[in-house]
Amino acid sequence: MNAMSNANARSGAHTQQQGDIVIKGEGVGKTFGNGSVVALEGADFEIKRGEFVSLVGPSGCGKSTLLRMVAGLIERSSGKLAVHGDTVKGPRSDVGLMFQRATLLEWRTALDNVLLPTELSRKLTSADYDHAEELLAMVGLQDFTFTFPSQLSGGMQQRVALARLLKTGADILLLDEPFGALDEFTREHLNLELMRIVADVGATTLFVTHNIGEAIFLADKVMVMTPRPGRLARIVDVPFERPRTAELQLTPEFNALVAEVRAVLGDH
């Protein structure tokens, strides 16, 4: 079976199960600095299989520190934070992150940059290859598998990234902004690329932006979050039907749950 037939099986599962909450956060929290310095407060929010949500917010907010702590890279300080029923306490190989820059190695290509996380834990196969030539195909790299990433655009890179996270098998996707450093046009095109692939692998996501229009387009739902204490203000349900066309963003519903959003923003 390959790359896209997993997929599409990984899909039709999500289908099935899906309701099933995946992510779930009771009245957590973190403070730094021995308790002086409050990065979110009493967030409460459940997070369903296949759902994508988004995490908007102005900067400091705590969106970093919620995506880090669901990543088990840190230790919430309050309150109750589970994945698939298990309390959250470090990494687990289920969960994947990806960051604003790509963080490649410049000294490999594409291809090997997307088999680095396989080629850590364990000896590759032949099998291993060929799938991340497919998850590079999968993200329109097709013919740059032995392109290194000095010789790819900021995009392609981030692409390339996403394909990395992908080979991981993880099945709940975290995103910290990885399109931001982007020009605008490359950013709306891979926003676009990024609803496909999600839908293809039927991974549950959790994407973190500053952009009220991003979050509203991406996702199924927004997690708006207050300035620092950053506290969850609302969730709000995006009822746009997938999938969805940039076109979407030029409607006066979209734009009304834009102003919404930013109103909600606006209030704390």
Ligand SMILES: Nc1ncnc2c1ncn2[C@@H]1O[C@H](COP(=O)(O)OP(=O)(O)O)[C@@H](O)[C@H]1O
The other form holds:
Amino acid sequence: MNAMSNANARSGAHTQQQGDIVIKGEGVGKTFGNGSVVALEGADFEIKRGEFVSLVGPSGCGKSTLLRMVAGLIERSSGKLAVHGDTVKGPRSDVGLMFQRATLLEWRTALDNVLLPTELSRKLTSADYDHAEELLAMVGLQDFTFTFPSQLSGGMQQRVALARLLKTGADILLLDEPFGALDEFTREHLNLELMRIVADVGATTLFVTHNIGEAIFLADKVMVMTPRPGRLARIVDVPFERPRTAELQLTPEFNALVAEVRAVLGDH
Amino acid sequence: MKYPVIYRLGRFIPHMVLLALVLVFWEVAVARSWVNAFMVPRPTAVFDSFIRLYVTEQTIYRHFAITMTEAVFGFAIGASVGISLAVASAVNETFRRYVSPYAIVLNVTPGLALTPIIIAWFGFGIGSKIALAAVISFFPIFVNTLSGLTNSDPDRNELFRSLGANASQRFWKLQVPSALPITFAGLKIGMTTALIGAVVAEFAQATEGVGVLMQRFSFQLNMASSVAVLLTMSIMGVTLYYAMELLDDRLIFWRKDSGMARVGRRRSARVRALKAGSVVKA
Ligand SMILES: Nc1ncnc2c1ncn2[C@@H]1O[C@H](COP(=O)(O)OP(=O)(O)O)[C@@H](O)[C@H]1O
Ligand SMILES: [Mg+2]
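Starting from the form predicted alone above, please write out the structure of the form predicted together with the named molecule.
Starting with the chain above, the whole complex follows.
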């Protein structure tokens, strides 16, 4: 079904990566309503350690479905799916998730929201408080440690959610249109920070978006999906050096890649 | 304490003026016999009755205390049972299936129609008043708590699931705080209905309480005193309601900036102390 997926001896920008595969899908499919709705037709893909992979496509093409299967939140209907070599059977602690909505608990301070993942797995130590504060500083919220979510802007709330995601200690980060509800300026700014942060922590990232430029700009590899039925149409390598700056998006090479992805999507 | 006292008083003045105008008009209307002075007492007559009840004869206090006790105890029982059943129903699907039909039947049955039966069961004393107050305050508390506990945000449920939370963690850290605002809305309604239950049970059969007092005065066609007792009931209702409101504001602090500032400060001090403590130990 998808011959492209294995044909990538990547010249990745993440030089430190060993090239071992952390997420592997073979014919991963999902149907809803006893097979009446095909959300995703069998998808083949491999994601390597430290890679940043974008998942792009129009809404309804099965991006969230794929992400939620990787997260172990929904069962797949067909195919094989493995994370770190283990078949996915349910949520796991080395996979973290972030949504379009910040889903912060409004009765908790920013700090306590960041501490939630740890609190759910074991007793907190004072080192956890230090770590949470470092993470808040990393997302630029060092002055808002004891502020409550309703007192923060949408962008700041997503920063807290990002810090919370990092506090899980997961080395695989799944982000489902994390900045999709924010204005364009905030979104661009947060995208740049996200790139810096995931490179810092060396996480493997699966990033869902419906913005082609954003998908390419952030990623080492773009998985292009098409709707009706949801299908992984093509996997496109992104060769640009890191660190990247916003100016990259003005280059002809970048725009050629945008056109290539657009062409895949345009067939539908 | 955001606004200066003068400013807040200033906003109060138009209300006072309007109330004064209505009272004056009312007084004049009765004095000029536009309405029957016998059926509609003059404000000044009501005021006189008030003074007699509260100051000169001081008869009201005993009745006031009795009815308040009935309402508060009835409410406490209704709230305990309502919240317990709601929690059990939220936690256990089977339990909910078996309990909710009865809760719904109880809801559509006019609770006050139970008065004669409850008096037959619990007697003429304070027990039957507490029981009726409990029965009719139960339902709003049960329904609100249950819907609060079961309707937590799906995205947040998913978050907890992805973080590997167990049922008890999800209950205490997600469902309970999410349910608090709507539970409190139910408690406020329940508080008011408990007072209705107590008074109606007193109307039916009692020797003490503001309901009895009210009935006695109206049988004597002492309308001024009846209205004074009615106002007393309003005072009771407002007192109970604001007691709940106060608790509500304390507990659900995240709805107000002042509450968040207060809790944020406290949390900040706690975290600093915790870290200082661990440094000493280390
Ligand atoms: N729980 C569900 N039940 C039925 N259909 C669903 C469910 N979740 C998603 N779908 C369907 O699957 C398809 C893909 O959805 P989704 O993965 O959310 O798309 P995307 O995230 O790309 O917008 C859509 O047609 C959607 O209607
Ligand atoms: Mg989606």
